[in-house]
Amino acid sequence: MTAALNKDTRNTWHILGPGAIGCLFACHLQQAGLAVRLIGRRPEHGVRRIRLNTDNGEQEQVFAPDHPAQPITHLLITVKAHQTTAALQAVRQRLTAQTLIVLMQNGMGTWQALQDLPTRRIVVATTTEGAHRPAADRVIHAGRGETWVGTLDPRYQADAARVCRDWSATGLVVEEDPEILHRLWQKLAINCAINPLTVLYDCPNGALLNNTEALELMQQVCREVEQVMGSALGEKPSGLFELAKAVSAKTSSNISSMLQDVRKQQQTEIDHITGYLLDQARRLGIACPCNERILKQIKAR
């Protein structure tokens, strides 16, 4: 089945970074009746077709081309964290004081780097939806999850609520979270505990559970993350090791994005994951020797 082009361009959602997650949300937003435009690395002058595969079968979505002169009212950013600043340069002149931006990325630190944009309406989202893109025109919805939306600036919590309302008809589970920082830290902890280790041992997520040495390293990582997270949030988190093991088991066949980048000889997100953790640790005066070693090892590759 092929979905027709959406003609209503009011409040269009532009997707900056139409990779697996970007395409997944683009398809669901358009299915919900919202106008969507994709912004990739290269300008596309014709329509773009993407086949979305779900448990309910396959549907082809047809996206109208983006017009470079069109102001951007709503922008979902799904490029990798270290690519954000460069990617935004191509659309910066199209942003206004009223543009609403949603950051949906692994790692942390990007929000702080975007404070010089024309708009301050920046909210953050974290998702456990699973998706992969075996071809440029195909995305597979590999696992249903949840998406949480909030803001690191309380003045814009209403914008987070507006995003949830806009996305309520997508069929995805989308919830507002006024305490989104805790969720971001929890996801960062999981990324610290799994992604770099899959690179060090060159394995899928689940294989870490069958490797005694990897499990010991994962536990050390989690202990250090709990110290930093606890000091940063003013609380005492616990159970991160058990959570990391549970996520590894749930995503056992998954090849982490960091390992995919290393295999492709591309830059990884390590600076926005383990690097961000270590920046906060230094600010708080907390030693994290295990994560320091891991950062150096990943960068050496």
Second form
Amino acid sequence: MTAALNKDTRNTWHILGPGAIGCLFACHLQQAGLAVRLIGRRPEHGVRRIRLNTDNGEQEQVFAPDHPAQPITHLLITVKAHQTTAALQAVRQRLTAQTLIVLMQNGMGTWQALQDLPTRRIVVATTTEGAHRPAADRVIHAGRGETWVGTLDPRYQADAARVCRDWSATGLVVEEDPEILHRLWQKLAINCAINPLTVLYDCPNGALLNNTEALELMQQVCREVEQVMGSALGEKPSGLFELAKAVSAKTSSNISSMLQDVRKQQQTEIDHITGYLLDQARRLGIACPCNERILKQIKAR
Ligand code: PAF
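Go ahead and give the structure of the form predicted together with pantoate (PAF), now that the form predicted alone is out.
After this comes the whole thing, all chains and molecules, with the earlier chain placed first.
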């Protein structure tokens, strides 16, 4: 089934970074009746077709081309963390003081890099939806999850609530989280514990659980991350090792996003995962020798 182009562009969502997650949200938002435009690395002149596979079968969505002169009212950023500054540079002149931005990506540290944009209306989101893109025009919704939206600046709380209201029409589970910083840290902690290790041992997430050496390393990583996270948030988080093992088991056949990048010979997100952790550790005066070593090993590859 092919969905018709949506003509109502008053509240258009522009998706900056139409990879697996960007396309998944683009298809769901357009299916829910919102106008959506995709902004890729190269300008596209014709319509763009994307086939979305879900439990209910396949649906093709047709996206109208993005007009580079059209101001952007709603922007969902799903580019990789290290691509954020360059990707935003390309659309910067289309942003206004009213533009509402949702930042949804792995890793941390890019919110701070958005501070000089014309708009202050920036909310953050994190998702456990599973998606992959076997071809440029095809997205598989591999696992249903949840999306949490919140703000790091309480003045824009109403914007987070509005995004949740609009996105709930997609049928995806989208909830507001007043403690979004805590949730971002938790995702970062899981990524620190799993992603670089899958690169070092060149294995799917679940294989880490059958490897005594990898498990020992994961435990050391988790101990250090707990200290930094606890100090950054002013609380004493515990049970990270158990959580990391549970996520590895639940996603056992997944090739982590970092290992996928390495296999495609693309830049990894290590600077915004372990690198961000180490920046915070330095700021807080906490030694993290194990994570330091891992960062060096991943960067040396
Ligand atoms: O980055 C990833 O791959 C994922 O966040 C996770 C949870 C490690 C599962 O593969």
